[in-house]
Structure formats: C-alpha cells, structure tokens
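Only one chain is shown below, in structure tokens, and it's the form predicted on its own.
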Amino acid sequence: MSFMGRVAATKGVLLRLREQLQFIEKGREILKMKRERLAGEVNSLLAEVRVRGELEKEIMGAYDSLKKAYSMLGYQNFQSIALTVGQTDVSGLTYSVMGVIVPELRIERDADISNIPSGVAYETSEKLSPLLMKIIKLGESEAKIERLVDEFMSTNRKVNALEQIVIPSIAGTIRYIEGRLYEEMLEEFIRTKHIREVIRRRRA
C-alpha cells in the first residue's frame, strides 16, 4: 500500500509522514519486545509440559492398582472408603503477562488419605493423590501456553505487517515527496535564473 499520487508533495506532509514514520517504528520495536517476552514465557512453559509422557505412565500405573482395589473390595465397600477421604478443594486465578490473561490453580485443601482403613486403598490412594497435583499443574501450565502462543502470533502477524507493508509504504512515500521537492527545488532555481538572466540582458 502505497500513499504516492494520493498526498500533496509539500514539506508539511513530509514532515507529518516523518513523525508518522517515526510512531510507528517505535512500536514496532515494542512489538518486537512484546513477542521475544511471548517466547521465553513459551519456552519456559514447554519444560512443564514434557512431564506428559510420563504422566501418563504414571496414570496408567494407578489406574491398575486402583482396578485392583476396586475388585477386591467391590462397589460399596470401594464407594465407603472414598466417602473418608474428602475433596480436593482448587481455586482458580489469573494474571497478566505482557498483557495476556493466564490462568493460575491453586490447591486450598488436599485430600486427606490418612484415615483410609484398607491397605489395598490406601496403597492406591498413595499412587493416586500426588498425581492429582501433577495434573492440575499440566492443565494448568497448557492453558497458559495456548494463550500465549495466541497473543504471540497475533503480536507476529502486527510486527510483519508493519515491518513488510505499512514502514514500506511510508518510507517510500516520503522518499517520493523528498525527490518531488527537490525537483520543485531545481526548476524554481532554474527558472530564477532565467529571469535573472532576461533582466540583465534588458538593462544591457
């Protein structure tokens, strides 16, 4: 996109184009802060998130001892002994990171697994109540990555459009103006001189 043919070639558009120009490439510069802070947010995130894999494992691991327990004791003295153990309470917040809203899970009241009068249960309860932290901080820690991820490539397709189309285009204009001043320059010098040269010819 370019302004040239569509604005008057005169210095007070040069000058404007100029403050213009010169607005625009500083917000790119805190564009581009804005995006390099995006990514070391990212990347500090993605060690959190590559606990997975093993995650997973884990879950699996649990769920066979708890498949375990559960056939042994049966549905109701199972269902009894869950009823002992409690909730565990979470409470959600957000912050801002360069302007993005993240969410943060606390837990406020683990579950309590100490009164649990089967071995078998209590061996998976065990295997199971660490897990339960593991995976709130892994939904955690996901949500705050696709957030950010969002804003970073909004804020990257803001710095390319500026860096590739809109500081172009300006730039280019301005180097218009300059060249068409410089001409209006060159032919009023000139046509000063004629004059001048006519006049002196008429007094001679």
Second form
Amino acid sequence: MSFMGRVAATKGVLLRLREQLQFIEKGREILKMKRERLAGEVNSLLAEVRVRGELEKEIMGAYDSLKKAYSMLGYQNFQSIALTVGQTDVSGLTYSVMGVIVPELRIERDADISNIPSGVAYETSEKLSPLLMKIIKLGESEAKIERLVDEFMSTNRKVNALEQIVIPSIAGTIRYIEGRLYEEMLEEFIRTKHIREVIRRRRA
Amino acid sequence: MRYLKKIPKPRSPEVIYLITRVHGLRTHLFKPEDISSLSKASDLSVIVEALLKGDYAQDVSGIPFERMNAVSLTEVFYKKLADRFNFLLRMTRGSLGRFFKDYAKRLEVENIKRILRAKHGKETITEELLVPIPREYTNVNFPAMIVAKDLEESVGILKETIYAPLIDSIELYKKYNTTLVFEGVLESIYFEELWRDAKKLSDNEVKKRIGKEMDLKNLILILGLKAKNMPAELIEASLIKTYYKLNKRIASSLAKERAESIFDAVTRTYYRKYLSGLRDEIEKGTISEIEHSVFNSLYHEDLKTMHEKPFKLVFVIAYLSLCEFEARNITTIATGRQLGLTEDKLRSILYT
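Follow the form predicted on its own with the form predicted together with its partner chain, if you could.
Whole complex next, starting from this chain.
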C-alpha cells in the first residue's frame, strides 16, 4: 500500500501526512497498551484454567463414586433420590474488559443435598456438588479467555499491520515528498541563481 | 376363647405349610456363589442369559431386545420381589397373614417415599419409578398421589390409610424443608405395625429379627443425620418410634451426642458388634460404608438362619429378607456391569 506516485508532492500534503503519521503512531501505542492489558487478563485467567487437569481427575473420581451409588441403588431409586435435590440456579451477566464483552456466571442458589436419604447417594453428591461449582467457574474462565484471546489476536494483527505496512508506507511517502520538495527547492535555487546571472550579464 | 383368637403357634399346620413352601421357594433364590459368578459376567448379555434360566425368565424374556438394559432389568427384579412377597400373602391368613401383609408394606412405604421426594422437588414422577405393586395388595392410591398438584395434596390422599399421621408432620416438614421428616414417620408407622404383629406371633426369634432391623435402621439414621449436622430435634423426629434393644432415652441421647464421642456412644449399645469395627467410618461420617457393613452382617445372619433354623418361622422372614438382598445384588450387578464397574469394585458393593 504505497502512496508514492499517487500523492501530490506538496507541502500541504506533507503536513497532512505528518499529522496522519503522528495520529497512527498514537493509535499504535494505544493498541499496544490494549494488547498488553488483554495479555495480562488472559495470563491471570490462565491460572484458573490450569486446574482443569486436576479437576478432570476429581471428576473422574466423583464419576466412580456416582457409578457406585447408581449401581447400589438402581435406576428407579437413584432417580427418585435425585428428585429431592433442588436445582442449582446460575445467572449469566456480562461485563467489558477493554471493550471485549466477557461473561460472568453467578451461582444464585446452590443445590440442597441435605434431603438425600441414602448414605451412598449423599456421599456422591458431597463430591459432585462442589465440582459442579468448579466446572461452572472453569467454563466461565474458558469463555472469557476465548473472547479475550480473539480480541488479542485481532489487536495484534492491527498493531502488526500498522507497524509493518501502514507506518512504513506513510513514512516512505513523507520521505519521498520531502525528497521531491528538496529537489524542487534546489532546482528553484539554481534557477534563481541562473536568472540572477543572466540579468547581471545583460546589465553588464 | 382368647387363646383361640391368638395367632397360630409356630408349629400350627399353617406355619408348617408355609415353612415347607418357603423351603421350596428358597431354591429359586440365587446362592452366594451364583451372585459371585454373576459379578464376573463380561457384559449384560451374560447376565441376561443367566437370568433366563431362573425365576426371572418369564419377565426378562418379555423385555424387547432394544430395551434390554439395567433400567428394564431393575424394574423386573423389583416386580419379582413384590411377587415373592405377595405369593406368601396369598398363602397365609389371619394374624400370620396380617404380619406378612405388614411386612410386604415396605415396598408400599418405598413408593410413598419416592412420590413425596418428587413432590418436594416439584418434579413430575411416573409409575415407572415405583416398585410395581398389584392394586389388590395396597390401600394407597398411588396414581392419585402422583397427579396431586403438590406435596400437601399428595400427603392428604393418605388420610384414610395407616399413613395418616404423615399429615401431622407437615408442620415439621415446612420448618426444616426436608422430606427426611416424612421418611422417618413412614418408617416409624411401618415398623410400629410390624412390631405389633410380630409381638402377636409370640415368636421371640421373629421379634428379634424385626427388632434388630428396626434398631439398626435407627442407629444408621442417627449416624447419617449427625454426619449432615442436622439438629437433634429433626433427628429425633425422623427416628422409628418403636424400639427393641434401644429405647427412647438412648436414641434421644445419641441424637444429642457430640460428633467426636458418637462412636463411643453407639458402641455402648446392644449393637456394638455391628459397629465396633467401624470407628473410622463413624468418625468420618461415611454412612455408605456403615450402612453396607451393617446390612451385610444382617445378610449373613439371614443366611445363617436359613441353615440353622429351617423349621422356625424366622426362616420365612430370613427368606423374605434374602429376596430383598437378591434384588439389590442383581440390580447392582446389572447396573454396575452396564456402567463398566470393575469386578473388584462390583464385589465390594455387593452383599456377599
């Protein structure tokens, strides 16, 4: 994307291009700041996502317990016991991080497992219930990371485009116009000198 | 005249006939070694094949191939259990008949609990989730309870049955918002009736078997509710109000016992032999282990009764109890196999 050859090499254009370059460089700095902030946010969330492996192990353990309870009680009894457990209410909100809309999940009401009459089912619920909270938090963090990383990549592409293409191109055009203007100034100077010499010779 | 009105003595022809029939019926039960070999089955089809050779053949063969799974099999197992209970009912009359009728009510109680749990959770429940009890063997209108709009209406339907005291428990239910209140009252009503009938039978061994089950259930209930940090008032309200070797004072003091001293307290009772080896489980509050261990002991005692008291009425009770254990065991095997539980894990949760 070159402006050379398409722009008039005038002082007015030069001034406008210099202003434009200054503005773009400021924009680039802002985008860089945004990129850093997004990277910071993602980094802080990564710690929350790192528990995934551990959580998966815990879930597998809880599933083993669930299988045990299910097998001991049978489908009908297990299902009936499960009906005593109230639902977990989760509400979804959103907020903005550097213009990126990210989700936030709030657990409005935790499942009440105190009604479970069977020992094996109660112990399974004791394992599963906190895991459900962890899964919700992990899901929230992963969704945030996904959106933040998307925006990070888009910002990164913009910064790269500015640094690698737009700014060098405008800087090149400015250099070209400056060169042309210098040449024109030299030409003018020589022409003036030459005219002055011609006038001086005629007078003599 | 009073004597004539009494229950037939254990040696009466009716009892002898019943015991003789049960001797035949017990051969239909899976032996511990059958259960052990079933637990080794590689998949559900091997279990189905084994079931097709026994008492379950007719019901299992009625399950369409595409519905052949642990859920359908469990339905069949509990239907068979209800049939086995009802078969004895048809053979007995008078006070003995009343005793077995009240004994079989444990399935009815289980169904009421299931409906009330669903109503509490404001969930819909279908008859498929209930133990199939033929209409002629129950006074409870389960379809009406199922369609009742809420828990109170559902409990209200029990007004004309022996479960009417549930209506008085609604206040306590509302206070603690837990169906454990109803479950306690139901168990209490059930055992109260059964205990009254058992006493009429003038058979100490029957009384001992029923009384032991009743007390052990109470102890497990106390330990379970204490593990959940439930208040003493709720624990006491949920207890079976009839006692054998326990009494109200002991039960009440156990309900108020501090968690750290509960082990010492329960092992001071008559039932120390069932609980003394479970210190860790009681202190940690792992009720499933306690429950399993206690009921496994009962299972072994019932097997022992079958061998040692073949001519006593308690033999029949042991048979009914073993029917229940069989239903639980084969449900565990079928479900566990379908869920891919390993053989070791499966064996650890079976009554063997």
